[in-house]
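In the form predicted alone, a lone chain appears below as structure tokens.
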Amino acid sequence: MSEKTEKRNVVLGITGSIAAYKAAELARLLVTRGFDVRCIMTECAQQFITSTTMQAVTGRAVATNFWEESEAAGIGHIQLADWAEALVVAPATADSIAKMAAGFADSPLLAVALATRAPIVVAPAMNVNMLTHPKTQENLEILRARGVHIVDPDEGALACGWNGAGRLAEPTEIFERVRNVLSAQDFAGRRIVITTGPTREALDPVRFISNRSSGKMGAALAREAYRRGAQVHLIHGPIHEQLPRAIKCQEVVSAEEMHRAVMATVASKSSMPDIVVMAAAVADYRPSEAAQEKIKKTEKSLNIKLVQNPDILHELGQLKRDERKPLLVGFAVETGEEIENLLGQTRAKLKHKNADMIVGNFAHDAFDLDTNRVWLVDRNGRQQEVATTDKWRVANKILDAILTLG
């Protein structure tokens, strides 16, 4: 999905469900990236949520029932099915979960849902003893086989009362299922690992030496390639980014951490990843040793002795001279203003990891923003610019350059 696709068809239906109040902030979502969104409401979901915060929201009339005079009503079930390139069902009750395994058409929306040939996402929402029940399970199971995508509910405290599985999926887990749904798999069946986040290399108990990564780009990275179909492994340091549950992240601290986790990837030919992103900010030196207890400020001056940290990517260079698997993609940060100084730093580390790519980067373009502009060199000598912009569509410039590459 490039930029110019990313603007879809959705419409999104909302059931009767407490939850109802979760689905403005999908739509937000949907249209805060760009997605034409058409609300489809059930007269339950009208007593939790109101069709005029649907409106706001989506900038769209509500669709509530058959018989309205409206131009949500105007434009025909038959048409909304045509029109949507997805049908997302959240949240989803028991009841309209049933209906729609039966292939009952008793409201606008199990109406789109039966005469609509787009995929259809469907987020559960209900109490844990109706979600587990027996009849709701096989639902389910219908559901699926007909090619349904369903996004399991979170466990935690539910509306009721209770405490279990029923509480609807996070916006953003809902989200990217969409977006999952409308992409072109074209890294169906490929392996990922991909780095992220700075690392923190301790001092004492309490201190660390550390930078201003916040593995922002290596999220979007890992989310984008998730979207695309790859099965994708993130490391990472510490970092606040919320990912989507299909992605596997294991959280390291330090630089050794990192190393460790890594290697161990490609420890085996069976276990070997197709793809490593080094995108991580790898601290380049720790300390020699690490204090017990907290260094006490007893002197004006302090002197660390600083030892060399591995090199993550170096080493996975030499690990495949003879050989193109994994694909090494690095990234290349510095300072200043100079494009040919980094373009300089990029070619040479490009030849001395023996990667296939490495991303250049200037530090004031990347951290702590949500945007970035890059430079792209690869092994075949092709090199490229991808100007100031959000970091999601730069990972999208990067993967379209992998795939290039094989």
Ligand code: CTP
Given for the second form:
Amino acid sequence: MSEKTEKRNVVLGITGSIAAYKAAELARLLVTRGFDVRCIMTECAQQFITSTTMQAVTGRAVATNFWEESEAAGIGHIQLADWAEALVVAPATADSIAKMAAGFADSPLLAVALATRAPIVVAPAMNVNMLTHPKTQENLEILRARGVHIVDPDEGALACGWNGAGRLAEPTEIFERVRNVLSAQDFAGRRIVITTGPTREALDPVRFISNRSSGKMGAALAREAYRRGAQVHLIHGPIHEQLPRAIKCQEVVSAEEMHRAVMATVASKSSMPDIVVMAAAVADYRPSEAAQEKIKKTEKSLNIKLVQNPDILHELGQLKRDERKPLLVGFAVETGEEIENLLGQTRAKLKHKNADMIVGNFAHDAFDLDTNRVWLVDRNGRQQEVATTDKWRVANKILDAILTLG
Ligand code: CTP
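Having seen the form predicted alone, could you now give me the structure of the form predicted together with this ligand?
What follows is the whole complex; the chain from before opens it.
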């Protein structure tokens, strides 16, 4: 993945919806990731959010009408259309969608939408009846047929008092779609199953044994694989991550549940994933039985018998060679600071679990952090260190390495 991917020029068009305030959050997400964002606001949009806010968030002058100085100075709408590597209209009202479908150009935003050759992302926001109106649906179809990417609105309580579809999609959802649209689709057509997070092994109805995994690394892998065009199925323990809707998320709690969920994905040859990444911190042991009632503190000491959980990655590694088998990636986590020890454990796991690649990392570099430092060790004897960086960047290095394995 080139670092340049995140330093792209995005024009953010804002139209007159109560959801316009969410455009500030979308702009912030883009700017934080290094995107250069320039806003164009319709007159109506300025009734809901000021151009000063958008200018402050993006650090760039905001285009609001055809007759302002920037137009005269030659950085007007045509330059903006050429500068854009993506145009995102969020929120997009029924009126602006109708005008885009019809090819109107009576505002700077519509003129840019008509003049640009960059991909366009449209995130509608409106009353449910306006959205489901045949004319709006027809207009959305026209845009889709033209290759415009529509981020479907959410369902829920609408500002107009109605309940239903029409709420602007979450800024994170629109953000991930913009990244997806701007990315090389080098994982297109690949099915990838990713596990992440901890598992919880019940002691009784209110207690469990677990670990400190946050699931951030696996969630980053899922987002980046989606961005690069993969069809992603994320099987996760209890985590607090927001993921794009296009990712199939399946929540499990215990290691046994995770085992069943993962094995189900490889049960049929026709739907066999191409890649399985076991990023989950699966509990190696569970209480031999979970008490039906809350355990009382009657004794001075308490012995709990633990039994081993199924080793999912190991079992995947035993799938018959002659059958179609997914490429297997696992993780190895160690405490301490000894790199040679970590690499030794990583190599041993690669062999023992019959995996194609193992990602070695130290607990203190990885757990509950947004960054990680890893060593990628693969079946061809390749060994690569990825110095401490954001987990989404680490995820891309892992995906790059997967591509070299076929
Ligand atoms: N894993 C698994 N099923 C388990 C335990 C772990 O699939 N029951 C996977 C993890 O998702 C990870 C890799 O195996 O990809 C980690 O291997 P493991 O041997 O469990 O590592 P550690 O837990 O670090 O093992 P040990 O405690 O023996 O070092």
